[in-house]
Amino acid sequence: MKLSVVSRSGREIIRGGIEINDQATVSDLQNAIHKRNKKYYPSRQRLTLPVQPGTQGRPVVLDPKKSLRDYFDGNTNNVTVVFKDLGPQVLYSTLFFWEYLGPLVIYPIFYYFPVYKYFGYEGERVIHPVQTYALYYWCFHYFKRIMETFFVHRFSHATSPLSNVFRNCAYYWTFGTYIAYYVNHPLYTPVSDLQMKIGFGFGIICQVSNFYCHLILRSLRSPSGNGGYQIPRGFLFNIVTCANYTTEIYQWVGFNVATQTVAGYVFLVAATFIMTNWAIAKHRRLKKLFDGKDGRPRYPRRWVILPPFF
C-alpha cells in the first residue's frame, strides 16, 4: 500500500510517500511516519481522511488501533492521509502529578515557615485549630489527587500538549499560594468551632464520595485505558452525569465553610465553572451516543453536575 502523508494546506510532509503492508494498523503508519522523521513520534501525530471539496463536518480521524483498509476502499495503491501536529506531548500521569504537586508543598509553607515576616508582618503568630485541620485537609486532598493519578485513574488518550503543564501549574500553583496566604495568616479570624466542624465533616464526606466516584469511572475501562464512552452508573451516578465534579465541588464548598475566606470562595466560584463547563460537554456527548437508535440505550434522564444543570 503506497500512502501520501500531506498536511492541511496540502503539503507533503514525507517526501516519496511511504509504503506500507496492506494489513497495517493505522498505528504502524505512526511508527513508518516517526521513523522517517523522529521529530513526529506517535503520540504527538493527529491523522484524518482527507475533506472531499464542497463537503461539511469534520474530518474522521484515524483510529490507531484499527486497520488503514477500514478506511480505504477499493484501490489502495495510492491514497492520502492527513497529518497535523499536535506539538510536543507529555503522559497524562506526569501532568497531573506536577499541577498537584505544587499546591502540596506550597501550602504547608505557609503554615510551617515564617513567611509573613518577609511581608511586613512582625508580629507574634497564633496558629488556630482550623488553621492546622485546614493544612491536614488541603494536603489529604491533594495527596489522594497525586495518589488516583497513577493507582485509579485510567485515561483514554496517553498524552496531553506539553503547554498544558504551564497552564494548569499556573492555574493550581497560583490558587494553593492565594488561598494559603489568608488561611495561614497572622490576622486570620477562625469561624466558631461548630461551623469548623460542620465544614470539614462535610468536606470530608465528599473526598470519600469523589474517590468512590473514580473507582466507578475507572471500571468502565480497561488498563489500557480502552472501553469507549460507557453510562456510567451506581451511586450517585444514578442521578448525576458527572458525580465526580459534584462531589469535587462539594469537597471544596466544605472546606470554605469551615475557613471561611475570600481567597477559597474565589477558587470555588473558578472551579465550578470550569468542571461544570466539562460536565456538560460530556453529558451532551453522552445523550448524543446513546440515543436509543439503532439498538443503543438511551441515556437516562441526570442532572449534569449540579441543579438545575440538565
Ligand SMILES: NC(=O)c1ccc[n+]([C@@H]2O[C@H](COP(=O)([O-])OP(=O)(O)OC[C@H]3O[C@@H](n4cnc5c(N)ncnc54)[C@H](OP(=O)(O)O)[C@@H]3O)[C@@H](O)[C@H]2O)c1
Given for the second form:
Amino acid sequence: MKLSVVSRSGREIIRGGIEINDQATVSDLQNAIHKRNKKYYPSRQRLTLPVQPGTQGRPVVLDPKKSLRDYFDGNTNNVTVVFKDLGPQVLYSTLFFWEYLGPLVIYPIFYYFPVYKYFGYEGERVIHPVQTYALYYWCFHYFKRIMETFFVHRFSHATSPLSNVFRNCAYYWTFGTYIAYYVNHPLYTPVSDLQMKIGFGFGIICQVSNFYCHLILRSLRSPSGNGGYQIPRGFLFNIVTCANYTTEIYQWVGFNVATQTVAGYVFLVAATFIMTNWAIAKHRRLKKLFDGKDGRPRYPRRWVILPPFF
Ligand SMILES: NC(=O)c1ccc[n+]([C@@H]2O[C@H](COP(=O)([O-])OP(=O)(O)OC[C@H]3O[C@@H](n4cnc5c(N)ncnc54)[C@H](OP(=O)(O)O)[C@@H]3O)[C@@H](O)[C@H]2O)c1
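With the form predicted alone already on screen, would you show the form predicted in complex with this ligand?
The next block holds the full complex; its first chain is the one shown before.
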C-alpha cells in the first residue's frame, strides 16, 4: 500500500510517501512515520482522512487499533492521510503527578516554616488546632490523588500535551499557595469547635466517597485502559453522572466550612465551574453513546453533577 502523508495545508510531511503492508494498522503507519522522522513519535501524531472539498464537519480521526483497509475500502494505491503534529507529549500520570505535587509540598511550608516574617509579621505565631487538622486534611487529599493517579485511574488517552503541565501546575500551585497563606496566617481567626468538626467530618466522608466513585470508574475498564466509556452504575452514580466530581466539590465545601477563608471559597467556585463544564460534556457524551438505538442501551435519567440543582 502506498500512502502520501501531508499536512493540513497539503505539504508533504514524509518525502516520497510511505510504502506499507496491505494488512497494516494505523498504529503500524504511525510507527513507520516515526521511523522516517524521529521527532514524531506515535502519541504526537494525529492522522485524519482528507476532507473532501465542499463537505462540512470534522475530519475522521484514524484509530491506531484499526486496520488501514477499514478506512480506504481496499484501495491500496496513492491514498492520502493528513498529519497533524500534536506537539511534545507527557504521560497522563506525569501531568497529574506534577500538578498535585505542588499543593502537597507548598502547603506544609506555610505551616512549618517561619515564612510570615518575610511578609512583615514578626510576632510569635500561635497554631490553632483547626490549622493542624487542615494541614492533615489537605495533605491527605493530594496524597490520595497522586496514589489514585498511579494505582486507580485507567486513562483512555496515554498522553497529554506538555503545555498542559504548565497550565495545570499554574492553576493548582497558585491556588495551593493562596489558600495555604491565609489558613496558616498568624492573624487567622478559627471557627467554632463544632463548625470545625462538622466541616472536616463531612469532608472526610466525601473524600472516602470520592475514592469509592473512582473504584467504580476503574471497574468499567480493563487494566490496559480498553473498554471505552460505559454507563457508571452503583452508589451515587445511580443519581448523578459525575458522582466523582460531586463528591470532590462537597469535600472542598467541608474543608471551607471548617477553615472559612475567602481564598478557599474562591478555589471552590473555580473548581466547581471547571468540573461542571467537564461534567456537561461527559453527560452529553454518555447520552450520545447510549442513545437506545440499534440495540444500544438508553442512558438513564440522571443529574449532571450537583443534585438537586444541576
Ligand atoms: N479540584 C479540582 O479542580 C479538580 C478538577 C478535576 C478533577 N479533580 C479530581 O480528580 C479526579 C480525576 O479527574 P478526571 O477529570 O480525570 O476524572 P474523570 O475523567 O471523570 O474520571 C477518572 C477516570 O475514570 C475514567 N472514566 C470516567 N468516566 C468513565 C466512563 N463512563 N467509562 C469508563 N471510564 C470512565 C476516566 O477515563 P478517561 O481517561 O477516558 O477520561 C479517567 O481515567 C476527579 O474525580 C476529582 O476528584 C479535581
